[in-house]
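Single chain ahead, written as structure tokens, the form predicted on its own.
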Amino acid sequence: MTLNKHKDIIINNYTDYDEDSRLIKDRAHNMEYLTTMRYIQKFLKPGAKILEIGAATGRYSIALAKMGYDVTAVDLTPKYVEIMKRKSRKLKNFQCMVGDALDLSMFKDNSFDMVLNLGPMYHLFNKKDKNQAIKETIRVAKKNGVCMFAYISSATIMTTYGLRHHKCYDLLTRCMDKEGRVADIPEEIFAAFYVEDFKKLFAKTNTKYITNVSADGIGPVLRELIEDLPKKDYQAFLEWHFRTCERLDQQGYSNHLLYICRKVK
């Protein structure tokens, strides 16, 4: 089973992309990391066993392993797995491997206290694959285990890519429906969702909804302004973001969103 019929496109795209520095290259990008890690730590218990699916170069996984958690990381891109292996040589509580979000058969049911799906939903372009990735993530979580799913906001395709690259007309006429929803086009690499559409994917799953989080808020849209803020003002802005990131009115323009649920049976 493969991620989708454009698996090679995705691997080639990430092989040539500097994912290792993406979350730390500026304040707007770092907001995503800080917010996501904040929520991961909020729900972690001592001694938790963690699986990250779509771990890229291990920015989250390796940090969590260094905190003492038992961490397993899976990614579709072989180059990223090799990077993780190099970065984690001294960590005995960390393992990583090439794997597909649609097929986690190397793991038994009910194996992990927390399962992080922080990338695969960006690249799934039909309902069957989306449901399969969610099903597999939930399957390997223990009862009462927490599952987190990162996904991309449909609005941010226009507000970041469209505005920055002068592609607003192209996006509106080629990729979007009458409600501004981005169509599933594998060649475009990224799939996107409205918040309400993503939540609907979990309607028939054995999970209980916890919250939905704006991981980077308005940061990607106002990147230059945030970068120029004095340190004191940036810290205040970041604190405001943490206080408001679960509000619906802060989620629409966020580049990355985080859906959090708990497995109930």
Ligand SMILES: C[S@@+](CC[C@H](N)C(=O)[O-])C[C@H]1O[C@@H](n2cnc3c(N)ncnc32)[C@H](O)[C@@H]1O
The other form holds:
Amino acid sequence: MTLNKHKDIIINNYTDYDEDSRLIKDRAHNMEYLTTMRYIQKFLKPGAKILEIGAATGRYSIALAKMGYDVTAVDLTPKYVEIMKRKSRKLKNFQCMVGDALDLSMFKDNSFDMVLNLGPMYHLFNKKDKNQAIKETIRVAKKNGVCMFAYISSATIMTTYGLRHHKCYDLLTRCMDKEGRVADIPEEIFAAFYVEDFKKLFAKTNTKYITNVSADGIGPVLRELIEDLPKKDYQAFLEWHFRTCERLDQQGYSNHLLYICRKVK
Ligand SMILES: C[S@@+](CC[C@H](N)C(=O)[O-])C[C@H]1O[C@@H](n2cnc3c(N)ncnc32)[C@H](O)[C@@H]1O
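I've shown you the form predicted on its own. Could you give me the structure of the form predicted in complex with the named molecule?
Okay, now the whole complex, with that chain kicking things off.
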């Protein structure tokens, strides 16, 4: 099934969902934001031109524009683009539009210092579309520009969704192969990857691997424990997460992973 046939299901899913508050609703969700933002800022130079694809209501994009960067934000869901427009009225260095990660033809090749693909990879269900979204993201990045791709871990579909929603049996028997790899099932809305499978998608691209980050760590699994931590312990836990989030042994916990690479030619 191509994204076109599936587009309405994704748009309806997000239109009914409060994406605007997802990253701030509790500490576990906020870990994803804080970690991703740290890596975005690590690779940004003053005056950088940034494109975010799948920007939703602009949680990252509008914050980056307020820091002074020149930001363009694209999202598939019209309701979210309207919210971004409302929230960014006073920002002259911010623009946003409805658009699809599979077709960024409104942008020329080599246009942006940083391209953030933070959402579309969650909803692509065949190899052709996955490769196309990656190709388009890299195409619009400048040479030496940094591209970041968020993706969902095949491992934590069971430890978060399965456990919390009593779907372990259903996941194991209907949605997974013998290695626990989540199958591409568009009706399930979310696509997931093992780290090694995601990395393989870049084998033939003109990029150099930088790192792969565990964005929310064990946060989604231990949400209630983390929420109840005294402030001092939460700060220490967060600092430990930042220190260890590039380690391979931390990646399996994480619900959201972040692949970072540089365009080389
Ligand atoms: C989970 S939200 C992530 C939003 C935000 N970037 C973040 O990281 O919190 C995924 C977003 O990607 C958008 N999206 C899904 N498929 C897309 C596509 N093919 N092109 C552009 N946006 C897409 C959805 O509308 C939604 O707003």
